[in-house]
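One chain follows as structure tokens, the form predicted on its own.
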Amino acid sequence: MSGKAVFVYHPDLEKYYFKPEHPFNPTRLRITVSLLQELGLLKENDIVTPRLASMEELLLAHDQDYIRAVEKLSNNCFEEEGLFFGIGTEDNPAFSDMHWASSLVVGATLTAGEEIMEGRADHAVSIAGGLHHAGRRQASGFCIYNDINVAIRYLCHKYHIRVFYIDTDAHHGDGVQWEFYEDPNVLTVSFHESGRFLFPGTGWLNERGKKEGYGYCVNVPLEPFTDDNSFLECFREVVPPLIEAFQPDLIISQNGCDGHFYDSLTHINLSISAFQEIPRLVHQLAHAFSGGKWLAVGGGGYDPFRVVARAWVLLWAEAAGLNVKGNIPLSWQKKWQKISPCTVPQTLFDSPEVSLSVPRCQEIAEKNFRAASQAVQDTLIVLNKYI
């Protein structure tokens, strides 16, 4: 089922680092490939150069306006007017060459939709990308300008293809969903802890957008503490008949993995088997819907030891075809183990001991099946009546 896969990196991609302290933290990008390099999953012949976005192709997502004061910022991080536009604050500090490192996550999304659809790859996989928070003219969430948006337009204006936006991180996929809210070749789906808890507070069933774009906007809320049963669940049941209503030509994926129970900034309940399964749901439905054609992104995940690197092995995995082995390589383990400040892992999967236990199970997962429910029936309606 896999067909060919690329693996978009450069190491210059981790100059995206706002500061010491701050939990986006672009050394997991290394911890990951040096995962899968010690794993053997990743070879040099899989890994694909990106390159820098361009004025031009930042400007079918961004304002102009905000793109010179990123660039401004970049040379002088102290700049009050950067409040205007969301720089400065404790979520989006300014940092040198910001521009330019913003500018490589957006190229390498870019690189990675080009492979799929000039046909070199039928997957592409790029984890330093998946910033769905920014917006037109305003940071927000750790991100500075937004690849998936840039990259969606970019693609569609130039392949003239309809886009199925799958997001899995625990936060909203807001930046996204707002870009192309009255768009109606573009549906975006965002499974995410609910707003009345966590950041950015929208993502609720009736954020379905608007004038030619009312019905391809859906959004599932999931009550804290939700787990693996109950979240693929409700993927299930949302995911594989919208595609199948919606067809669409190509297919990305924000894999954001802060809905493990590890992750200190949410409170989903996912174990690192719901990482592997998640994928392998996308990747079947790419090829039974857009001939294959898949482009998976990174996003949130602030356990880099523990979390991101196991999560971001399985994305590669399902995407390349690899079969993965349950025990990490002990050199792996001493060599993070020294940076670590919790025990690394010492197999690719969770014990079931270590997860957190939630006596509310049945309940939250009842909810989040009605939520789940009422959400794809509503757009279903209007996908069948449209299309």
Second form
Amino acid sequence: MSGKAVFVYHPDLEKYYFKPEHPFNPTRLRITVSLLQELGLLKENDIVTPRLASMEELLLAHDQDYIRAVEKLSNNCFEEEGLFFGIGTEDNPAFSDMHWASSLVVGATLTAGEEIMEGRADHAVSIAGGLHHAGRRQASGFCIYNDINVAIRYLCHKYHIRVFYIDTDAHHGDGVQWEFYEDPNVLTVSFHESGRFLFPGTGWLNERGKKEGYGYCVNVPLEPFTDDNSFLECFREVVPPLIEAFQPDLIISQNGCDGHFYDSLTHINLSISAFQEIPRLVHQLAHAFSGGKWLAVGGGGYDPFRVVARAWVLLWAEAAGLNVKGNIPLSWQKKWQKISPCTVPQTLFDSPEVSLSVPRCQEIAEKNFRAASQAVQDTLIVLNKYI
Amino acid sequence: MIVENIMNSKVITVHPDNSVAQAIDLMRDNNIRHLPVTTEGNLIGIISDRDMRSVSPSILTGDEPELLINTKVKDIMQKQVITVHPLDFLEEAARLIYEYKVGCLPVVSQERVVGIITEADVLRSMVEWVGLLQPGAHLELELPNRPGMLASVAGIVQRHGVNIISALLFPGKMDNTQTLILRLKALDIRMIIKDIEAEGHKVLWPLQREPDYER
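Having seen the form predicted on its own, I'd like the form predicted in complex with its partner chain now, please.
Full assembly next; the chain just shown is listed first.
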């Protein structure tokens, strides 16, 4: 498969930084880029510098009083009124330059979208993006502005396109789902650990969209300890037929990698291989159904050294059509071992001995597959009727 | 929470002299299953979709619409109606619905129907109470059945600056325990869980990771 890919990045994106000890650690961006460079996978001319999102653009997916509050809290992090908007909590503490840094994250995803829609690239990767929990007027789950929502609104408005959104973060992509819940031009699919176990506690099978948007929202809640086989089986059951029926102009994937078994915030048991296979499938589907147009953003991922760097190296390698070899350069290991709380990995993939199998894996796979089949059914009926 | 807060005060009623056919239309058009029967606002009976079904001809054997037009509501209505007062607790309404196996309760004040509350209203309220409509994390604990336990847990949550969306405390499986279900407005509740466990409380949910491995 061929297709030009760009990597939207600037070190300033690391300024989206809540506080020390916070699980959302932007160092993960730097170590990912560092690993890409050490592996020789990222060239200077692959990189596109992100622009800043404007106020008008933020307003496409956020309320004015919320944006004003974020601006205000960027200068004084201790304003009481933040709590009303979900800011100032342990999850989402205010930080200086919060508005600027969050606008840059949104801008990065906008830049990625423009690169594709203006024909300068087929695929664009914005690993700083993927803040899928933020609502119109609510910070939530480490997300201040929702770069995905702003980008979808902006791109749909400017280019009159229909967007297929795939969210494989271990947490439900609630912010994106609710924003486009009544919109038949944006089909959202989220695979996530069941709301019984994990924040945000939504993403049930029966959340299928509303009014004209009925059927254009698909949720596949997964059991804790779901492994690669079960996850990919569900993905293959749901995503290809939906994309084929929906015929999108653009595919956006949210590539949260907190479903890896090392990630301590969730209970999903994926190995690194899954984070190669998921983008590979999306990539193929983009070439088959959306003229190659594929925008990939990052998302959750709370084990930077063992998971995020490797997962997103594979994401970029897939988008750029590059082959990856098994070992991680010693220079990278040496450089980052100094600040890593755990032993940094020596190989790009997990060795089979480390991967986990739980006794109930057969049951889990069965339950997941049932959810996937049900999830896809209703939407296919709607899509095949109207398209 | 009192009945007045969740009841529907726009009550669609039927007159005892209306025909059964009219009552059926009224239910179908408004997508409801119960009709209080009133004369000048005073409750004298009730009819439900089940009463309607039992007097309607079977769809298999064809129809006798004359009979439905000629039969009056007062001939088939239930005259003994279980009601609640607007100031009753929601719990009381829930108990009556459950014990008498009825689908709704007319809300009566000074003999006039001022509202209606259905089993669906009760369930919707409970869904709202447990905060299911807001993004949050579910935490379920087993606590010793003695004073101060809720305060101990709430103190830990407070120290983490996390807001509690909802809290349900009820008798546990054994006499000496209580179960506490919290919905917390937080994505990352690992430290809260750690502190709660350090306090000696048992976390029932989220289930902890099954296999133990190096991390």
